[in-house]
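Read the single chain below, which is given as structure tokens and is the form predicted on its own.
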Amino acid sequence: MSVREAGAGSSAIPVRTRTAPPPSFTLNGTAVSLEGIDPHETLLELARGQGYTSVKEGCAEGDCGACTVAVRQTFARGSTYRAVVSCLTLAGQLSGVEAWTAEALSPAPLPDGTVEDLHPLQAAIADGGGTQCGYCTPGFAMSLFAAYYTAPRPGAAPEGDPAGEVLAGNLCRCTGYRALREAATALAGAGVGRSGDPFWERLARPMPPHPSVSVEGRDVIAFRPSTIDEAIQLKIAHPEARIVAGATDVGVEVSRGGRRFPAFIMLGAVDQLRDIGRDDTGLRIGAGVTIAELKVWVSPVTLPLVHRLLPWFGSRQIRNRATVGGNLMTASPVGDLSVAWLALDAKAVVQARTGTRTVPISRFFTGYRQTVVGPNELLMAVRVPPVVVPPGGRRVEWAHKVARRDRVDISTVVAAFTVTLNDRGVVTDARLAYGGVAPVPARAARAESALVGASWDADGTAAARAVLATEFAPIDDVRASVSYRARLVTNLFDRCVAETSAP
């Protein structure tokens, strides 16, 4: 093993450059070396050269689903199979990975082009004539893949459309929707316990250790530390490093936009991110929480608002990738949890060398795509206090997400309100959030404090109405014009108000 001395100013801190054996990964139970390997391909690309062509670009931006994929992961502390978009998966992410494409489901067909063993997903597709011209089919059947095999998890509500949750990720062309639902609704949860089945077996099999490794090619390098201060070192002894989590942002520039970054610090290896847990404090939730771990958490009782808000949030393949301080780094206008977090007065733990310090959501934001986490510092968790309610009065936590879909689509306008009521129905506090409405997620502060002392109806929140109609100066894009965007930011808070006025 060699490593690599840190420039000046940096302590000298000894940096892995490379590992012995070298990184590789599972594909189809086959071990790929990613020795020499470009940390930019992808998944997808390493797929394909592998020989496995279900694997399909459709998008290159993780929303049509044609290259969905399956792996097995720890997923709120068990083994599990999460769809994931492979266009959006770097191989610096891969070390120790096992993934597996349509191609593993069943045998080889035979020479009169028979296959023997369909394996039941694969089966309910075809009896049921989910396949048109074929091109997204194996997506669906590995998003179906990982439904086949996860249980529901004890004592969480069903969801309410288990088809359309299983299948947001998959885009069909051919509009044969249908049968595919039919299947989802069928297969999900179905292959847990079979027995004899290899795939659930394997399940039961430890996760192997994520230790650190680096993949290396020829002017790129992508570390993966295991520890929050590897990781703090790594930043420091490579300052032009890009930091990545799950990737589904910098993927979309590596995929879609070609973008090449002279290193990586990838920290899906450092499991002291990946915490969630509640004292008398609040509730913290670790940076490298998936989303998709944080939906199975959340519930209208732990956390109603992020609850309300979590079904919007890009489709299942993304939010297993998706984390929640990757999110709130992207520091995105329209992120959708942000507004949440502001909404929740939540603060972000951020770490240094030198110690933590935690700092207000509503101070994180510095700028478009800026927020304060220093140059040497990582973001930690982000940290919600726990509600406090007058006696006798009650808490609103309201959300709504205005895009032209309403799952996988960037938002045109997002909201998250919180309004405490006392017991005679007065607002004694208030935090209406927005995204999509200013360079950074934002408050409105004039109107926050209007409403205070005002009561929670239609009349008693016209003057605050009046002055959160003058909040904002949103911008006019793709998505929408400024005079839309405008009524949205008023209209919102009006559709709070009617749902929520009358306890």
Second form
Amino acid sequence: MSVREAGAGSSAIPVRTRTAPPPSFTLNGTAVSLEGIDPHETLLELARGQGYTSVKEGCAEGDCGACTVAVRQTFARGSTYRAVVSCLTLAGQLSGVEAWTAEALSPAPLPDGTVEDLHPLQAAIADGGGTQCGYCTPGFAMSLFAAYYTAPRPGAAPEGDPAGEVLAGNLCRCTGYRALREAATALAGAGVGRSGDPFWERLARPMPPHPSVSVEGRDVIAFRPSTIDEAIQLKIAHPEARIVAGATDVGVEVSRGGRRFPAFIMLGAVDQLRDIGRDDTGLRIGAGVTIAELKVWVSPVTLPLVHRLLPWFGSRQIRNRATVGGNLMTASPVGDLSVAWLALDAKAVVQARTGTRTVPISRFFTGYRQTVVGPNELLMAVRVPPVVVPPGGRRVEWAHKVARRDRVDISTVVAAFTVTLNDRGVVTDARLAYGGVAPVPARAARAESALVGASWDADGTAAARAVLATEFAPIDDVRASVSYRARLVTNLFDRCVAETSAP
Amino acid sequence: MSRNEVGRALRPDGATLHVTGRSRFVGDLPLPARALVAWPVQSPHARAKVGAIDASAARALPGVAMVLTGADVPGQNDTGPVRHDEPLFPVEVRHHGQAVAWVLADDAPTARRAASLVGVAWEPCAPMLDLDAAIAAGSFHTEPQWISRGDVEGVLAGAAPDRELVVVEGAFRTGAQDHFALETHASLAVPESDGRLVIHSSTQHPAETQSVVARVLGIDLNQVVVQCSRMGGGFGGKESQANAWAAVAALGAALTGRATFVRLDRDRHMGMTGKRHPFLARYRAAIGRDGKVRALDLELYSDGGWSLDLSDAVMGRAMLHADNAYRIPSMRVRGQVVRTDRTSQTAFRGFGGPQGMAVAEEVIDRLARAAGLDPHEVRSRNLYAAAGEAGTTHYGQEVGDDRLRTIWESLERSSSFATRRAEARAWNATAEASRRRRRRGIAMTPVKFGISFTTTFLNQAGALVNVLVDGSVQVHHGGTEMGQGLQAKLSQVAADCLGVPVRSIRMMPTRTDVVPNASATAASSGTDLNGGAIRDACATLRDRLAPVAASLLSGTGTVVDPAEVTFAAGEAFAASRPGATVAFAEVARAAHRERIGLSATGFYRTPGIWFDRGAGRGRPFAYFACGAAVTEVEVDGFTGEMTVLRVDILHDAGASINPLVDVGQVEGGFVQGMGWVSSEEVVWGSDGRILTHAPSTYKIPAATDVPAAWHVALLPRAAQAGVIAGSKAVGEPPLMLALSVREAIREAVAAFAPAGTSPSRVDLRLPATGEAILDAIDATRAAGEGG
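Swap state to the form predicted in complex with the partner chain from the form predicted on its own:
The next block holds the full complex; its first chain is the one shown before.
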């Protein structure tokens, strides 16, 4: 039985109705039909097929940024340009998307190859020495483009590295980045409010709607439900379908691995999944909230642990697509946010057709790349309980990620700790979460128990540290040896104590 | 030659195309109608006999045109660049991922699916995957090479009773490095109606690609044209290793009559192509209490992988650079290339130089610490002099000038080296450093890099310069553009040689049917060699045009002598006719009417270089490119994480033809070298598979890894006699400035020893990953506690 028959055969299931508009997206200002396009096809392939060969494949796994394009997205209030990696953006997700490539930034060159009117960011790259071989350059240009039209966030940490934030998702093997960093420093936000600039003025226009339109290839369909109920019904009717949020994980399988799926259920148009807010039971973060949106929302006050971890989460391009829910559902042993949720004692809100259940994150992962979410269920949100600190006490929230490279890398070991201290500096409650040391992100339960009642300093925590040293049995892999991982487990704890205990 | 255009920081021609997204790489060319795309059938074993290949299921897939196997090769089934030891279709695979057949189909997904349907009867056997085991088993590609000077044995043997000498011995390894050019290998072969093949290839060596294609097809060289317009990065990875993919494309085109496109995706590129050679060095060395190095006995082994490729020459350059910038009176180097069942390791920016120089720095540090001396002081005391005994390398070439010392002392001052070192030491002693278990280290290392192909005959180049009747100019040469700014620099050279503005110059794509038999664009020699050839061609043209200009400038009663004609800024003029000028375009038009040829070839060969390999003596290099770097780092004793705080570089690019380009080479080379010594680690699995197969697992430096404070300067007043425009080669040398990163890390690690003590050795692996640094810190702390 083909997938299409399965969809059409179940009358209760909302497949694409014949009256729906044909799927399409906008590329450099021109509508491109998605009619009959295989939903596995990537935006990278589609753009190159349209002749926009500035969009380069460098790795097909979202790590090099050579295929970076800008998409206009509704973001916080209003619309902005966001840099995304087109190799991990699937045709099935594209309905209603407005995408831009480097070719659109300036008029076509004159016959002698010169261009009269380079975009300021193009001139900055070319004149500063920011391009050598040129293969990565259009991708850098589009990362800078998105930054150019985005106002820098007020209150962004001055000690941070804003230029690095813009560029970390783009690899250049030639230049050494100096000129590119200078361009990013000089130009981030410079296009905001620039009158007469067509790209700036376009942001004032209403966003094209995100139509709930399926994209249907020859033997595969990408459903695009617009409500949670629809999504769950589709999931029940199509157990073989791959559920896709941001596609930053499944996109790697498709783009690099050439993997094919019988069907997709794309969640991008389910607005109910994108809420974020606080109530008396704490904080509720919708599963469809992107990491970039979360990053805007959190601060050292609202969610210090997450705030500390997020700069290490992927690249800006990945954060613009990846979602809170996708990160949990992919159930990676090194899920960088998973350790935060574990340390914060967060709960997963899981919905079936029949109702909702709440599962602590500590019981969410059932095995390597497996979760408690059943075939008829959908992850809705993450709930973070409010923090209770005893009078006169304090709360330590600390996290660190160790990887081979500081940014845009997979954790060797990632740790997130929350420790509550009473007014005498004694631990009343501790959660020590680790990624990269077990098949799933996990807490050091015995060490946590041993910490309660200890004074929060090197001597006081020594016994718990000894327990911690026996808690996990990490493995050797491409990133690190057992020995290194084992030392990091205790050393990260030591470092936390050194940094947060009273001197 | 005037210096109107040369010396300007001109934006390279390609930069505008790059930023507007219009520059086309091989993979961006529109495919001809009915073009085929190739995908390899790869070995899942590191070593196996290839039995029957069953391609019937693949052939049956709609859209599949052909499955290429060894039986389809009309010529020689071999693509080896030096030794013919690289079967394109092997009967025995010698590394994991090696291709044994190629599927040709209408599109890449179909070809890929079909490749997975090809059945191969593998007969696996035990692979040789370990360098030490291979050495023990006598698995070598080459006989040993030797370079020797002085009585090494005598010094080392006599050293033990001599209390004035300190002797160390040890072993040291350097890791592999992937080139990670952003553009992966790509070739498009287009059959022409007359039987010729035109191949667009991302290759640093079009003439060799042409030759390998002709060999595989069994046809004459004149049937094959290879064109390279630009590469998306090369770094040596496309010097010899673009050939096989071009041969597959050519074979497909020849056999099917349809254009054939081969592009390795990232995983295949990294899994199938060679890296920077891993090296093992075994050494014994002696230093006097006066801080002068007395002797070095060195054995170098490189892991060449499955075929020889360029490994012999890479080893040669490593041996010629095992002194780095230090005078070592008694020195013996033995080098041998080891054969393993891994990818065939190949050229990579520096070409063995980085490995040789890393060993030199390792030995200097070991000697200094063992003798209780300051490594910085030892470096300084052993720098080469300009000439004489103290300025002559172990292979007998004089260094020729005192730039090493000039650079060293100038950079010490400009970087406030002594002050900052004292500050770093003071910071390391603070309670904060202790509580946070952090230490800072600062180190300075020199670079002396020999310029010329060490295989002397390769130091030649050709050019063709065409003046058009409107005064515009087309310049052809045998060099290839890979981002190093060759075309920009050569357009400036051509402009000044002809006396026209640079906008009159059009640099043409590199084609083997225009400038034949060219050497690879490699060994940092592109500008020196091709610039020399272009200058020669332009001189011929100027000699032909001068009489024409002279006659145009001659007026009533004044006859201008052609010898006094000057061409500059698009005009010709003569001293005897002040104020009179004639436009270059007018001269060109007049010459054409007078039937004077406006097209000229040029040729260049580097004078005065030679090397006697048997004797290990000679003058293999036209000159040395020098520099030095100061790097300051901070390391974390909990995790081994490292941050580069500041870098100061002073580099000798001669009289720079284009400072924008040259500074870019210095910065980019430094960061690439920093990756080699820190975050970049190629990891092989126990089955021989490369586990670091893509950027997710293989970490080149990102924009967040470069120094927060970074001062790069080119040595002023540095014109180099005998080189085009007084400039110096700058492609490779700056990579080795990054050895200062490694030595700075070592300084920081040493600071973990108990206060007031200094460790007698600090071992640090290369690459110094976080894990390697933590291992070194833990060892240093443990040694301190033990003592």
